[in-house]
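Given next, in structure tokens, is a single chain: the form predicted alone.
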Amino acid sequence: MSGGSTPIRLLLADDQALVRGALAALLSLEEDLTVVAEVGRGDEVVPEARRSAPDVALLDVEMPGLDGIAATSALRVALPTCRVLVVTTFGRPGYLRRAMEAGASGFVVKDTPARQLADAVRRVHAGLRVVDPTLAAETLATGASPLTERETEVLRTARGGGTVADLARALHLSEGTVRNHLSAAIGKTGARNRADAIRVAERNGWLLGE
């Protein structure tokens, strides 16, 4: 794009320093595409971005101080204007309808090439939809997550170990109704075991947030 037309103002979240600079570089080379802001946090979106007004947000998914889904929400309710572009290494069915839910207009893994990315971003730009198609299909065969709050909340607490007394002690619950979590949580993954149950829900992008 050339004649004079405005650039396309970018601001990427991304807590990898070398990922962030690695895209800022790539797109940088766009005539269409200018890197207004660059910051490694998803709590440092929404202030950033009311600093340096961007058009598009390019938002990693795992990020500290605030995930990508959280900050895509938060963005889209103080900078109505500003769309969202998730870009991120993790390409997880539950995260790609948790993103679009939170108001993503797009949704691409890191290693789209960078002629396809820049496309991504004038098209979302544009007001247009752009999803990884490969996800999208996992997506719908995939559904929603069949866990209940508290029962993903159980098997967060799982990924880091610990016996059912020292999870009952983390979440302030009964042994029992830990168990009884977990149990639920098992059955409803297919899962043989705990450590099966939460890797199905990790693979599906179920147990984001904290």
Second form
2 protein chains.
Amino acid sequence: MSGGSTPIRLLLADDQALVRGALAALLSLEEDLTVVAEVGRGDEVVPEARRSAPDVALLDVEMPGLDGIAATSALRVALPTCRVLVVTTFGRPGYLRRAMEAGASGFVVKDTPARQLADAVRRVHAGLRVVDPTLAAETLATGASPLTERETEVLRTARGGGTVADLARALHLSEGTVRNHLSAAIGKTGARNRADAIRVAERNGWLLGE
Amino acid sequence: MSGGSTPIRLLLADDQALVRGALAALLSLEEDLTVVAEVGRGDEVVPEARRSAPDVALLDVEMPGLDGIAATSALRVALPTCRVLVVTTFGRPGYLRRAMEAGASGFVVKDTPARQLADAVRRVHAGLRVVDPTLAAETLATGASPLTERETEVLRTARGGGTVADLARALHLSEGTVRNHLSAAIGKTGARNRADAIRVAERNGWLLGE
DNA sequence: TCCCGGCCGTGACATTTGTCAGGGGCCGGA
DNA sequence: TCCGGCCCCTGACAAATGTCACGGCCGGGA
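Write the structure block of the form predicted together with the DNA for the protein whose form predicted alone appears above.
Every component of the complex follows; first up is the chain already shown.
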């Protein structure tokens, strides 16, 4: 596959400098791969990609500035020829769905053996799709978020803690409305608590989008 | 420091295979370092260390089976000559304190530049202590956990969600007692909620120990 | 020895939370 | 056009939560 000609150019985005560097070291061992850029924030992805023109971008989901999903969308618009491989810590079903919808070509969890990463990169570069099979099944089973937009927003805000009154003030809603949304969210998630609902929604990746 | 003689033998412990492999690649680039073992669970650290006799062990804090702190203690007992360098995602003040108390020689956050890791390993191997200065300051400021043993236990159990009745049943306590402990914990953490208290305690690393 | 603090429990109380039954406005599809 | 879904609000209710004051049991230090 690597005919000794031009290697695949990679951009790495991960907020943890240590893993970022380690991934760079790992991938640089492959002679048909070369890391041309590293960034630690989501909002640096597009500017840096413009400068370094990578073939494939490895994006973490959890990043400051802009999450990996949003960065994927932006990058697809700015550099349509650059493929995106999303690498994340959490195998949350919603993440995979959102990533694919945003235009990612692949989705890999950080649990996967290190040896497979280079292959994933090559596959993605070749125009194929790479998806963790376990996660794909789970995604289909879990389905998209059942939460309405407001419910999601309320839950997201409630994540930070605080009483109903606090939430109502922050969201410019009535306390009763906030309670109703929370109640609906609790029902839909099958939780028994507000805290429970937040945990469920978070685990499924339904709380993305800042 | 590396006289071309025997290299420093390393054991890596991290539950994320990808990061583990990447770290191995990164550290293997240094000619005075060699990775002799990799494990993905805390309870595999000691058995594997017995077999491979490493000079330095790099342990993640968040691991299944046994957390990195507990693994540190166990390793210090089993192989007193093997130094421990704790590497973690979260810069929680309590983690650093607990790690040092457990006998770790160094503590590094995954935010630190990749280039410094090898140096940290060498320092630790040389008998020096390596500590993130920012974190050290924060640790002193935050201080040890103000929570009593039972309060910690109750909070830890409450983390999983569930009502007071559930907690009481799980802990073989009366509901009133559980409420009292929770109330005390809420007061001590300066939180306004149970959920809030859990978040604060967790962020400070006061909820360790399974 | 006494005292203090952690621990366990009780009971009562105010507050917060979650639920339910309404009502009205908006928009898009049948 | 009407209907259904989402959104916002109200009001009321039961349940859960958080607080307080109280008492008793223990163990360690002054």
